[in-house]
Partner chain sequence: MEPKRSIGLAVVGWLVALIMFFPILWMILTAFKTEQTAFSMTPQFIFSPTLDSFRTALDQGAGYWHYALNSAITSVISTLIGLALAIPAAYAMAFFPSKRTDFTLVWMVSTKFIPAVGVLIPIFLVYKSLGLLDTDAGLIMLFAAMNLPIMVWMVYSYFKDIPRDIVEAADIDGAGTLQTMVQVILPLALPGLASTGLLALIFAWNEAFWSLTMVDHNAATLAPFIASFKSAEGLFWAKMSAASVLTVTPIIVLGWFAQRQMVRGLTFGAVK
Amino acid sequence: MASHDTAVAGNTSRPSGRERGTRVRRRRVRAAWIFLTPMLIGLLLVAGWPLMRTFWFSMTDASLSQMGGASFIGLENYLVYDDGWYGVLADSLWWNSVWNTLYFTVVSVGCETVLGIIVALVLNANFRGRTLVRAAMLIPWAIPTIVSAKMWAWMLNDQFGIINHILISLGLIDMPLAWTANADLSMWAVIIVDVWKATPFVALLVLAALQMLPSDCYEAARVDGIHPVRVFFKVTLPLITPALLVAVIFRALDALRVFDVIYVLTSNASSTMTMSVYARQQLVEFQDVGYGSAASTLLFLIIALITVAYLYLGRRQLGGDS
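In the form predicted in complex with the partner chain, what does the structure of this chain look like on its own?
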């Protein structure tokens, strides 16, 4: 406040206030541009420009070994008819990886949201050691994915893994399960690891929202003797919806691009291949830059479309509330 007072005093003591105002404004606009430019150039160099290049490569027959001799072939990498359909859009493995990605995203983000809310409600209650438990929650997503994926690979090991051991001693299974090798199980293995890693993130977001809630409506609900479950669905859930929407979009955007968990646990296996893994395999292992770039471009477009649709729906929902 003290500095505000000096500002007013300083202003009145100088006569040519308006002229000074425009000069200050012009100086600020120039400073703003100088301040912004390095960041903008940096981002354009690593995000904007390479993305356009990828888009361009997707319309050429470039391969990593001979980038110079690449020629423009239009949309042939996407779809072309030459005695049968060819291109990414005609590749059943691509559609398989699209399906895997969507399946992974919906199931893992769904589980993370439900579990995250439950964990947040527990953490919002008052019990001994709450602070410590809350801090421990952060560990799963503070550690590198590559470490957690390797750790889970070890725990899910079919012969020596602790998970199979626990499940057998609990009598839930008779035989050890080949979590990462079995095509039916590997997607679940990947989902389990992702849910373990990301549930704390959702929980902490929801927890932050819970702690901002006004306590008087709970007091009123308690006095009226309304069942806690009903209070949750009628009062709490609507109030934490904005935080949930933020958590879900962030998780979904990560899940749609998922790469490292899957690459460490199951490598290029088709039962867990996502769009990112597919594109990387085409680009790096098959060195097919044109084709892989087409897959990357499609991945980018799919993510952009889902984001726009989500933001549109989210805004409508929030708009209806207020």
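In this text, rigid core is short for the largest set of C-alphas that superpose within 1.5 Å between two forms. In this text, all values refer to a predicted model and were calculated from it rather than measured experimentally. Positions refer to the first chain, counted from 1. What changes on going to the form predicted on its own:
- In the motion between the two forms, where one rigid part swings relative to another, the hinge among Val107, Ile226, Gly48, Phe250 is Gly48.
- Superimposing on the larger rigid part's C-alpha atoms between the two forms leaves the smaller part rotated by 31 degrees.
The structure above corresponds to the form predicted in complex with the partner chain; please provide the structure of the form predicted on its own.
Since only the chain itself is given, any partners or molecules it might have are not part of what comes next.
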């Protein structure tokens, strides 16, 4: 009887499997915070302080000539009524830049995603010279954006550009096109340049995901005689969806704050003006720091809302699939 009581007491003093798992989880969380703290402090100093300063300037009448003597005006830079609506939110040019940004993001990221998957599938196949082709694929992505944009500006020139020369030689057009000056073509010219530049990035992430897929499911599909297209949509695409979501969110963030490629190709043209170009125009050319800071703050909020919504929907989709 005593030995039975001793055994029971010994069993009660031992931690259960659930308690041990909880302790291990707590240690992992504690270690994660220890490693993340220096990065979070650096991020707060590098990004947090400028962001708060921009938000403060957006509520003042600061200008480049009077940064120190700015007065607090509240939300007047955003929206105010004084015999009419004034502010960034009442500016039709701002809403035009919002539309241009969203249109550019959806079309360019959509094209990059489709082309990136196709390129990754081709590079995932076994053929001679595959390593050389993979290295050559990264060249557009490795070229600095300013350099590639200027290079494309020369190629798209309506006087001496090689793009018009090729299209005329093929009989596709009768006269040179002003790709970057024509309001109907300039946005598509910018999208073409961005797709050429960023497609290798998407292809690289998708190719890395394809390299990690198990081969047994493909062998079983080959034995069963399932069509490769059906295998792609039923097997490959669901398995690479997490990597594809990462590629899309990174490209969407870059596209929403795009500035360099558009400014080099079309400068301040209203047909291609994005939110970043609009904010730069207010800050630098008009020297209105308060108004430009309000536009920059709205740009940050729009990107943050879209990112949170995308991550939430992506997590729900992955959770539903699992």
